[in-house]
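The chain below stands alone, shown as structure tokens; this is the form predicted in complex with the ligand.
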Amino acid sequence: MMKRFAARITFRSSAWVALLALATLAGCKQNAPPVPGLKATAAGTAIVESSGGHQVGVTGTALSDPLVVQVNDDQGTAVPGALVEFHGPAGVSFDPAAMITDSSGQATTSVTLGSIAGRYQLSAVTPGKSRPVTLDIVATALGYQQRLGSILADKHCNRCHDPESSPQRVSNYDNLEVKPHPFTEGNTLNKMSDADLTSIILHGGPALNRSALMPSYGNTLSAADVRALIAYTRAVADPPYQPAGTVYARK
């Protein structure tokens, strides 16, 4: 009887240990040394971003553009044949996670973001000559609410707020006497409280003593739509938005 009970306990705890070990293994696997098949033939001393940084994607999905980095030497010349590894927090995956730079010194990977919305700090590392050199890259994953905001902004707001034109949408920004800010403009928008943002969206520019060129959307958009627009603005703000929420003191 005793023995059986003991066996139960040990079975339980050994299962626990195994599970933990598995979890750790799985966790480490993402950052584990890359495929052994890769053989670097050169090494650079710097790594720079070519394209694909600062992308805004959707949780759990691949970013629309690949991430491209370039390895350079001291003179700033591209180094082909250098090893590059990509790292990110748990949940992020790279395809491929490690590779050798091509003839133009570049390494290209496709990035899938994790399932939690927010800013992801990614990095590209090359072994370097004496010590590894690292490039930090930021990507943002939008959750349901923030992405709804981005879709609404595209439909209702960006023709005025985004100075860039696209083939589908000609920007109206240049035609406005008072210039609005792109929603990524953290320097301005981070200073506005949620209440102020809500107020200017619901009641238009005059609500905050601003230009009437900003129309009122209180009868066009729902309260949930406005919350989504604000959530989106906060998510893509650059520099990042720091909510002024409750400050939790340690007891």
Ligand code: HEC
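Structure of the form predicted on its own (previous: the form predicted in complex with the ligand):
FYI, this one's just the chain on its own, none of its partners or other molecules.
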């Protein structure tokens, strides 16, 4: 009886830890005051992303590309001299956290992710002419296992699964008769179980009546490698992957 009671306490404690971690990623935003001396000379009515959104990085490190936003007026024209503040969950930092838009109406900051793996909700805010205007931005922080999956995906998968070429890799996506699902394609991959994804990785597409262009990696990847690849796929899925909740059997 005492063992069951202790187990329930441990389970509840773990659940509270998980809830606190989620709150850190989604809520608890840093509201650092503007840098002293910043003085806006103009105000816009909209703020849009120019580049740097939806990046994937490693926990505790800076994203590879800066985050760039632009303040516009009612006609969509860029507004120089407008104040922009950047906010995020506890643990995320911006350099700088507040600035005045440049001659092109843009504000640029470097983002360093927090220490918890997951999807971060960031925001850029400008005071506007009559009310604050906010732009929500998503960034994903990978933990150790997910980072390993990212490295394996770059080595074995992205040449076909990523339609975008990079300086390090030329994509083969457009040359394939049957287009592979990008790992970010949550609408499709989120519906597949871990067991199904494992079968396809280990035994190739025909294992689940999929394209024969998907080769088998059973002799290349270890069981830990496969788990890491799946963890990475779940981390970058858009829309976000939501695992099924725990189910308890009834007597």
